[in-house]
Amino acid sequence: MIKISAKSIYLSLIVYLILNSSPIHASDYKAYGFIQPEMSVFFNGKGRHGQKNTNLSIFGKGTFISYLQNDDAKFSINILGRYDDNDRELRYLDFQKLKYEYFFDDLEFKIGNDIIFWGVNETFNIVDIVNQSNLAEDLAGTKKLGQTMASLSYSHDYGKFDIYLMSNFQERSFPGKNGRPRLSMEIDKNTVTYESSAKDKKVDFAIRYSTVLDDLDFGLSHFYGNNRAPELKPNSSTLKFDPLYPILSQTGLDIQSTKGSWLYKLESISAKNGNERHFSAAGGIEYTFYGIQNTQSDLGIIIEYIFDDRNNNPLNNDGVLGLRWNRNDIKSTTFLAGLLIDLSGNSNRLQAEFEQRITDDLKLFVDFSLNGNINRADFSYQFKEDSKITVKIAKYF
């Protein structure tokens, strides 16, 4: 018996729809990416778990997009990878774009890997649940892995719908044994389980309503499918964690309102998670001051809180203070920092990025994080000891 993958059949009917389009032109498509060398130096000496103090990694990105039939169709392909020194879990490939797309009047379909953003707030993206976090990358979650999926959308004067059909389900990638900062113990790839039957060969779901009324930018959406977020179970035996993947239901709303200088911003989830079910609420607000002391910089201050009714959640009750300056030169010079504070204990911990660029094609990134006082009860405990500095130059062409 030949079995006959999802992944085939999506490679196979894109290369369908491209072959039988009109000759691509040498003016009908672009390319560019970038290679970024980093180094991150650890300030606490050897870690927790025996790592180096100081990593080596190789980051690059590379896009390619073609526009077919006469501008109604367009082929993208975004890859990026990682190459790491220490971290086995950080060398891999990743196609967070590989998609066709057909535009109608009001209808854009699309198939292939692709990258979905829900959400308004700067730290706690609460509703955004299509693609699978790369926690290799960032213990956060904030970076993403392509997901593999067919979508419509479907565009009028009171709003755009957007429906989705995912499959390739993608397990949520950890930092290694020598990865730094990781989890207390790694995670145990042998022992993955599903509530689903169909395991990571379910098909998911998911619908959105976006619209624009006056300066009030709302969206409504729901996903149905394999939860992106595992439940790690410790085994004693192993000593690992043992990931478990529950179907999540959920539902979810976005707010942002622009108010001259101010944005007002909200994130609300309400979900079941396998048999549990749960309610979180994440905003804020941000102001911006405009030509700074008589000159061309802005200045941002940003305040966010998040909510959630689950006390084992590791974000129930935390609040964030940050700032964004951007100096609008001819360098493209910006600094953010941010200030995480859980407010049901005694923790916190301060994250600031700063990036200006050196040449036309190269460019310079300083990202900063120290843990404080940091609670022996508070799930970031583990991470104590891992305070960093990682810089970074990225040559693009």
The other form holds:
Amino acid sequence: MIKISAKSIYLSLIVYLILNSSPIHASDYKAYGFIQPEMSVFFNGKGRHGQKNTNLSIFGKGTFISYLQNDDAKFSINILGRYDDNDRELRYLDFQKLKYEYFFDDLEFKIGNDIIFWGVNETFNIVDIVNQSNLAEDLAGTKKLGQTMASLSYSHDYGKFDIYLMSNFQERSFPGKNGRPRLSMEIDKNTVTYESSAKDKKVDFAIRYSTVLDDLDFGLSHFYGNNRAPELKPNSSTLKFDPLYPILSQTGLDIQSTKGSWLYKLESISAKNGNERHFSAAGGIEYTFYGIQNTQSDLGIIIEYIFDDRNNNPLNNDGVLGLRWNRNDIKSTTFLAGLLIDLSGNSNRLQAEFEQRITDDLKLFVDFSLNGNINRADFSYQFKEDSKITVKIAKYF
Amino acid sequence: MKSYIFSFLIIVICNVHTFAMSDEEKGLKIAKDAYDSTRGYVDSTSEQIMILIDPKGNEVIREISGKNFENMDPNDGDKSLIFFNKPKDVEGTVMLSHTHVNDDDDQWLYLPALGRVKRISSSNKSGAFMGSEISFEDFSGLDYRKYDWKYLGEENYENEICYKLESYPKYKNSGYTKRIGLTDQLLRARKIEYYDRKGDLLKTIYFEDHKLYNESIWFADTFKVVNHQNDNITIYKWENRLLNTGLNEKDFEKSSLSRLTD
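After the form predicted alone, can we look at the form predicted together with the partner chain?
Let's see the whole complex now, leading with the same chain.
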């Protein structure tokens, strides 16, 4: 999320680049996006912090891509934003991408905001570390905020090397007081501390090597910088969490093997967070039945497991059993369901997403989040009453 | 007179040669010659429009654009990029394929909503492409290496004498058991009937709007696909097709996908 001063700089940069690029190559750009009203209904009435049992929100995204300088360069914008009726922390604009890239034959140079995804898993993306998580959108951390960076990439027959320097650290966004689900206490934005003396001005560093060897997709990465995940310390006088961002040094490995209808996936990290070292591994399998019962439908089964040697980590011995049904019809009907099971405490939660195109530029999404049995000691106990259904309709333009 | 006798001898020799071939060998030869006549395009770019028509006559439109890179390796397949433009909710999606002759392809999909490139299983070559009546398998349906062939004779089609060829897929995950096709004297496929895994007639692809590209290669710019089981029709059109445009093979690698996406 962008502060106002930086936002105005970015906006003027966009206006400048649009004015200067589009008249020259009028056909050399693409612009598209969507706007999506959403409504949620919670099944258990009011929340434990008094949050309402319904919520309205408007979400949107816009993408602009233009090739410049005889297609040797690309300028892209990807902006998303939300206006949420109940939660102030979900009223934001974020430049997911606002970047200029220049392509040499084997080299690529990039400057600006980008989203960098590392990893292979469907659920437990432990290697993915470059971008800050937007927990206000999704407590599982799959939604990210744009990260300002300069990067250089070199590709050769034996693989690709990427080097990143990152600035403009963004604090993790959490649901606010009226957000639902939310943590048991609010996050105090005024008491943020850093292990690094440079605080949020610290320049973070990352490097990655990735390659494809027949059916293997392989990646090895290292990150050194402010941890994207703060430690949250309860403050007994303010009754809020005080966030502390340690310095993280994390090495990650991700491998996928694709053998016919089988996908085998593994991610692993070894990390030093502050003074403590930890290890985590997550992986699984995915198998797809194609053309089930002589229809065009595909049914995929996903099983993933995560281990973390930190006993206090919410995901330390957890599994996911997922189903993906793809009707392959004219409406692109799909249904995805995942049952998240805490194997040390037998808590479980079900998440499901249904989507179907209504017309060429309208699409319906229905998301379910259902809490089953949840142990009092489990991290997700604080969201126990937050089972909900969300209906979204996206209008594309 | 001498040259007349000479020509006569050649005709006799050719006929003897053809007679000496089995129907399988003759079918393979025609299929191979037909396929070889479409090679040498080096690379290509095109826009593609699909009109999906249901039995009630309702139409929806799909738009993609494509890039292809010819693989000179006689034992391997071409590389392709598909950029999805319509329907609008898939705009920005890009699919990279490294095709293989009788094995699963290597495929990567960039999904803008997730912002990630996924290596996907390609065992579904026979699945519906974007909800249409055409499958990924059909795009390489003229590659003779993917089938066993049999010559069935000649048949008149639209006032032209065509070779009638039967073919059986070698690929274990093929959606078909058999195809029966007509190939004309210019070695252009005119129509192919497809039989499903149960052996029933599934669909017919009519190859239309044949155009001679770069004065050497015939391509059908329209595939009309009629499904005989559900009565759906797909009209698949190529527009602005250009060959030998000077594309770089490196653009067809996973590591280059970020150059082509948002």
